[in-house]
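As a starting point, one isolated chain is supplied in structure tokens, in the form predicted on its own.
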Amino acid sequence: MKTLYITSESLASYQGPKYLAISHALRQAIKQGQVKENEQLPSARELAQQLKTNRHTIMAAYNELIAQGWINSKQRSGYFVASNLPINSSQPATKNNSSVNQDFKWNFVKTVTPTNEPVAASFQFNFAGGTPDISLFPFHEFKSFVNDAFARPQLAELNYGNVAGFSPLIEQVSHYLRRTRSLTDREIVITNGSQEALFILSQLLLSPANSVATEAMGYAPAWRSFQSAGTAVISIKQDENGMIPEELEQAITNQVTAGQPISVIYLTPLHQYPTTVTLPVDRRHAIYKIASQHNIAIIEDDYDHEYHYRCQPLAPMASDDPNGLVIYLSTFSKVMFPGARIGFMALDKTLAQAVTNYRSLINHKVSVPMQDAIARWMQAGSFERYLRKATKIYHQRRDFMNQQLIQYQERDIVESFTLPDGGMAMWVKVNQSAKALAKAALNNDIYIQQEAQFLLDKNQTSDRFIRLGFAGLTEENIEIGLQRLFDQKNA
């Protein structure tokens, strides 16, 4: 009988299942040279007798070492120490070997500049403008729909295919948009948040040969998606009512002359980001007419349509789109939480097919369990009940922030602000440097956004406006946060 010097003490020193303790002891014996490369080991029966254990335990230990590359099994011959041990093949490279790769350089064909923005959620007083109060979300209720999705899954939907989204969710979103936003005869594509939608549209519609027009102040992540396609992003002047149609018309002429015609207009017509104003009906019609005349598509980003307080919000531009040029997109991030990563687009059939085809390059399948749970949540009516609750609370918080800002206006700290009809934030003009105020706020555990962050042309800043989100904070934290913000000595 071949003998290995494995003691009961060495086995006892290893905390875990016995077969792992034996494999660990065998590995140590090999490392210490008790057995050499290619040397035969005791049979499972022999080693089991030596260690007074079950043969199957030894076989499990041997199989573990085979998987790790320490031993080999030869049919009808037994177990042998491997000829090329992991301890040898894993030796660190010599200096001469490592220096071979020191001159290697990555050849990036595209680069993305980091934003270097602080994580807003890490601050105690997070006044980020589009942040919902996640603590309001009915997690316990939603869990029941998640459980249903796993308890009664649609097995065919769990396989590859159908990259446009989970069919029942598409049906629920389509029904919801028809009832609440007058959107009909459109194909729904579910995306991994609205950012994925913007990226896909950028890759399909934009190139260095054309350009995209956007509001002078807007959503920087959208611009970054457009720029990733090599396109130029053109800033269109806006006033207290939003994008100015005459400025758009002039920019279209200029870009044709420059050889980079505008092919897409990106808009946030409801609760404009960041100023919160709603684009009036006459301007919507004027911009739509201009787009039609020049064969330009409009991306309508309706990111927080649900939260409107004074009256019913204006219907999306996509609801009155006789020429079929409006691309409508929205998200569940403001309704649920950003981590849900569910957005959607409402498109004409031709574009929907192109989007789906491109999306298949990114992903072979959508996240069915989450989409299934949301579909069940919507079908049960719980989705809209939660919306009504959240809208009521956000309305109260908007009014509370309004009262607080009036007090700071009376103290000549706040110069002016407009009470928005809806949305999740307020656009506030202060009597000091907005940039300095935001920077000082970080040191007081406060996160706010300031004007320059939303400008395509940073040189256009007046350095007087900040954006204050109210939806994600309780009234108590709104009061304390504003007090710390405006009374900070180093502002």
Ligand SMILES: Cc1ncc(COP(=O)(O)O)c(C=O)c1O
Second form
Amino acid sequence: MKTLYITSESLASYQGPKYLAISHALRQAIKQGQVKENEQLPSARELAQQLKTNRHTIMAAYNELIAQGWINSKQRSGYFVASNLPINSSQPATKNNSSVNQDFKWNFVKTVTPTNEPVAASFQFNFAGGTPDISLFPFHEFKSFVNDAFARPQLAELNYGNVAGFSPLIEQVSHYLRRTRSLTDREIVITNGSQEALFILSQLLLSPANSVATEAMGYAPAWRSFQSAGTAVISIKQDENGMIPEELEQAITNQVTAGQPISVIYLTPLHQYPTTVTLPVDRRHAIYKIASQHNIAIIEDDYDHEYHYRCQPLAPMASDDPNGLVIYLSTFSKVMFPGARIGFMALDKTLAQAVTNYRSLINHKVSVPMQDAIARWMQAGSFERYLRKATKIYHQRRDFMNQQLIQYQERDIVESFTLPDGGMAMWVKVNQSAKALAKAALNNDIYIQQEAQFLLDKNQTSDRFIRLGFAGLTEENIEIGLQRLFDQKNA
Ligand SMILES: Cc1ncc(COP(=O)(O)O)c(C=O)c1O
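Starting from the form predicted on its own shown above, please give the structure in the form predicted together with the ligand.
Zooming out: every chain and molecule, the one shown earlier first.
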């Protein structure tokens, strides 16, 4: 009789009833070829002895496998592996019996180079700048709005159609934008996060025949979307206040000469990504004026508007847009969590129609139950209640990180930093190679971002700046994480 390599230890790691753990382990044994098709399995008594368990537990496991078609029971003979196993993958995938032709050559007409960035969330001390503290999210409360969405579904909305978004959510977002950001008279389009918005805009507005202007340091996922349309991303010099208008003007002239005129400017005016500074009013006006003169659109990516600690934040550029050239986009990724995949654009009618037309090519709509739950959450006032709570906590964490960094500054480890008025991260100048610091941090279970990651031209790096997110970590973890970061031997 066959002895199967199943140990009581291997079963212990399975979460759930023991008989299911055993049936799971048996299934694995069959998949791995420990027992072949039609081969007899140990009797229930033998296996019970081997696994130091009750015979009835083994019989329950066998019955489970019979029901799933993995084994058969033959009267008075015992249990046998089925001759026709339920899934192909249960057989070892050799080249001869595999249904996948591994010799097929794909002719890709487009490829996307992977970023090869580590997954920030897999590190114990994740200082990635845009990370909210998801554990603060009121899942229990939100669940009741999800329940409502299913208890009283709007059947017509659950069907195809209504590409721009779920009407009650559009209404809530419009109302919220009007009240908190002075944004009025715009069409709202709900998107699968800002990334989808950026991709659609790239496809509609950019091509190899034009170019897009961004600050020298910025948000690489946006650039990657722009570049996917074949356009050139032009780096505009920035200083401690953000994009320099005179540099923009010069680049516009250069690009006309080069035959690739700038047709879009991409900005994160409220909290410049990654340096966190707010683009001052005079610069906003200067950039807007230049854009109007040259018929250039502005994408205003207002990704973390909600978090401000000193006073009311500046209203978006889109709120003072007489020429209708500002494309406003924002996201729920920071006020909920990135996995929600809900964002929105506030647009003029013509662009909104073009965006929805294009979206229907790649996706019919955004998940309606999620939109429905968010709309109910907003309408009940719970969304803003949670926002107030998160803002208060992030404010405390910002102040805590500020105190910590002052101590490192006194020890000459941190050279300088400015306390940001809002947002979720700090831009910090250190006294050593930022790149080496970030690299060594990975080995100490710490993730930080460093200057070169944000530069269009990586060679321009001073190699002295790091970005430290404070929102996603408790004060205790900020303290321990910074201690570990700055005390690492190999930094
Ligand atoms: C500048 C910027 N824009 C947008 C986003 C949000 O993107 P999404 O809505 O696709 O999650 C982020 C997130 O980090 C960001 O930093």
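Between two forms, the rigid core is the largest collection of C-alphas that superpose within 1.5 Å. Residue numbers count along the first chain shown, from 1. In this text the structure is predicted, and so the values were computed from the model without any measurement.
*Asks:* Against the rigid core, is the Cα displacement of K74 between the two forms at least 2 Å?
*Replies:* Yes: K74 shifts by at least 2 Å between the two forms.
*Asks:* Following rigid core alignment, is the displacement of the L20 C-alpha between the two forms equal to or greater than 2 angstroms?
*Replies:* For L20, whose C-alpha is compared between the two forms after core superposition, the shift is 2 Å or more.
*Asks:* What is the C-alpha shift for Q32 between the two forms, rigid core superposed, to one decimal in Å?
*Replies:* Looking at the C-alpha of Q32 between the two forms, the offset is 22.2 Å.
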